[in-house]
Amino acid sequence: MHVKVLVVQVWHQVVVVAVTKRIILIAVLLAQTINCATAAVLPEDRADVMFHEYDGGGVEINGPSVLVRKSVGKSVSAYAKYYVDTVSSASIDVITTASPYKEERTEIGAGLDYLHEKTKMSLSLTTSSENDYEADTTSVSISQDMFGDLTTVTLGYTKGDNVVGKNGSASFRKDIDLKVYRVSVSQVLTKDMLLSVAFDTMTDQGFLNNPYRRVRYIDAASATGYSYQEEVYPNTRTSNALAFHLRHYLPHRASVYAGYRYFVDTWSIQADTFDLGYVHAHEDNWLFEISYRFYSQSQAEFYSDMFPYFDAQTFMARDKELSSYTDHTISAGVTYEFAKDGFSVFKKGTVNLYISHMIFDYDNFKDLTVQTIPGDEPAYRFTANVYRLFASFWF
């Protein structure tokens, strides 16, 4: 199945969305983004080892995940990482027309980053692996200090080249590609306040839809008013995405940060999501951080979550990821800093744990657990936490 959790960490900044590969991959692009608007300098070397968790909508996924960077010279930094989901699905869409099942997914990946004065230029590889999809990503960037470091420019491109399979059929192999093209400004206005701006294009060909997900339309003759077919997906797809992230550092040892990011696309999906969190200080060793997060988006043009008849239309979908709905989040956390003199061989550390709470309000995809006239059904809605608990280790 193509639904996954991903957790990305930017900082002690989190972002945690529950939704299909492709967003997934949004979600990353836009996380590099924002960690490449930073200043013309290499990443500190250090290691983080995290274990994270996500329980909601009949779907669990948990695993681990290793990431080591270090510095070679003064001009090169290199990093590897390791990531492991394992998936327990009994979904809506799982227990509606299909079994549960279990799965597990492998990510690996590394990359470099090299720094000539004020400009950093970034090449990040990764390769990732299931039952039924595998997926190769290159990533490239450049950024670069200009007005005496108060801005940063950054230029990047991803490629991705997907193979989706299908369990029971051997011989289901369909290509996916993706095209990401992306450019981001970070603007010091003033001593306390940082404004990062991004705009990502994303362009997908190929097949586009899950092979498992099948969509439904009115049926006289079946026992409950309504059967299924598979779902047919347009073969290419493009999107564009701007966003913008504004952080403001208070006196008193804290900050507080804002964003706003605009989305649409090619099948008419549009979407709006904001953020808003504060993050305080407490003596020497401890850090706190509260957000709220809130993403609403429309339909695309072919979802429907109940056809007229069989082949009501050239492309029909039935995923609620392409549904209109909308998905609070709040999350906290908190993390603590020891041996700061250092230990062994490392200079410091951290321990983190991250909580999130998901509410997802889906507006027109119906929950036919609940037996009533079709089309009747109420609308299904489903809250999830994720948790994340991670060590850092700077050397």
The other form holds:
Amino acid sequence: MHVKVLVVQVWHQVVVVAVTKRIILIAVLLAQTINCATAAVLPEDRADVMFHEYDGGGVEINGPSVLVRKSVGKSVSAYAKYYVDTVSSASIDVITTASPYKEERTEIGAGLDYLHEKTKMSLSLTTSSENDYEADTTSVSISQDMFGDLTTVTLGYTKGDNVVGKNGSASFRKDIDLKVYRVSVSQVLTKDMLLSVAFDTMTDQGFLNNPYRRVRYIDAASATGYSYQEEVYPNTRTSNALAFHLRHYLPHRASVYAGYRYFVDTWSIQADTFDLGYVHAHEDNWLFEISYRFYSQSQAEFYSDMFPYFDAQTFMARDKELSSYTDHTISAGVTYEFAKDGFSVFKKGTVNLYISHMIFDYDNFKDLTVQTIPGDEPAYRFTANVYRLFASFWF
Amino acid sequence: MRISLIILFSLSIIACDAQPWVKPYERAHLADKVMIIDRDSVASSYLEHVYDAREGARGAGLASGGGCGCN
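I have the form predicted alone already, so could you send the form predicted in complex with the partner chain?
Below is the entire complex, every chain and molecule, led by the chain shown above.
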């Protein structure tokens, strides 16, 4: 027995010493990697004022957005952001199961970037408020330039604390906790080509469904042939997303880019996103950009357009964003740079207009505004336009 | 673990001593604004927010902040 205890103690000491040595070694190696750095840069001092609008599918969302960033000394850059969404909604969900509504969401954010040689540390805080949803988000990240400044590695963590309310029910108050872990690498491949790769793993926990949305089920006793009940989601969701972005410089001062993202989650949704774009500079003042984006996803395992009977499953959803569908986005934008020699306190300015046209085609989310035999309704589809009009000032 | 330490050690040495295959004076194209991935963050983060609200997938992009934006 004594011998056995002695062996365990010695083994324990060996393990502790070995682990301690390894931790010290790793720390020294990381410190060496960081210490070989010399210089990097903070974001530029600039102010952006934007008007944004989304219009489609019976939903109109617009409002202002202001972002101001200013450096403090040579090592710190700070920013503040103010953003408003004014929502007027008569979407397919709303007109078939509820009443059109209006609401406003206000988001305020602030952040700091601290630069030490080639290491940049960032902190951002965002709070968002609307009449039935509160969200507080905190993000931290650390970036390191290495390999002759050809590689930038970033590690990030985001925590979100959200509270879901319900209009007309003052006592309804549910929490959602969000955690996002991110690693990304930006790599210079040649003097004309950049590659960036990002991987996010995300967990959501809490009340994840919409308190207003309902699912439909076959009900022979109803005049329409179906009735509604509240949707029920699992209270956890874990998602992973891996994205690539490749950008190449073209000889006539232009660039072409391509991107791909793979997404998968524990609700059995798999999604692919492809995008392709072209940016063209004309003379010294103009910049033009066109792009195309394609998105496709499979449905969540507990989604159905119409359930066979009341309480047919433990979890039930009829959210079109959890159905099987594709969407296409075509975008075009123009930037005009003015006052390149400076004016007042500003070094230069730009005015910018970007317009995106989106087409959504649902495979198994039916358009219930069409009265017919339940289940025979046509698949829903809609289009939307997104406008971004903004001015930027460097100082 | 030993292999991991060897790789980490090698990376730490390379990170310091690597001669970049793209020299600083060869990076004019990379610094041009047509090559900046997130040229206007106020605009790109808004479009990411639209996608987040309208699609089941998210992540590995540019969006931040919260809010529902449902329906």
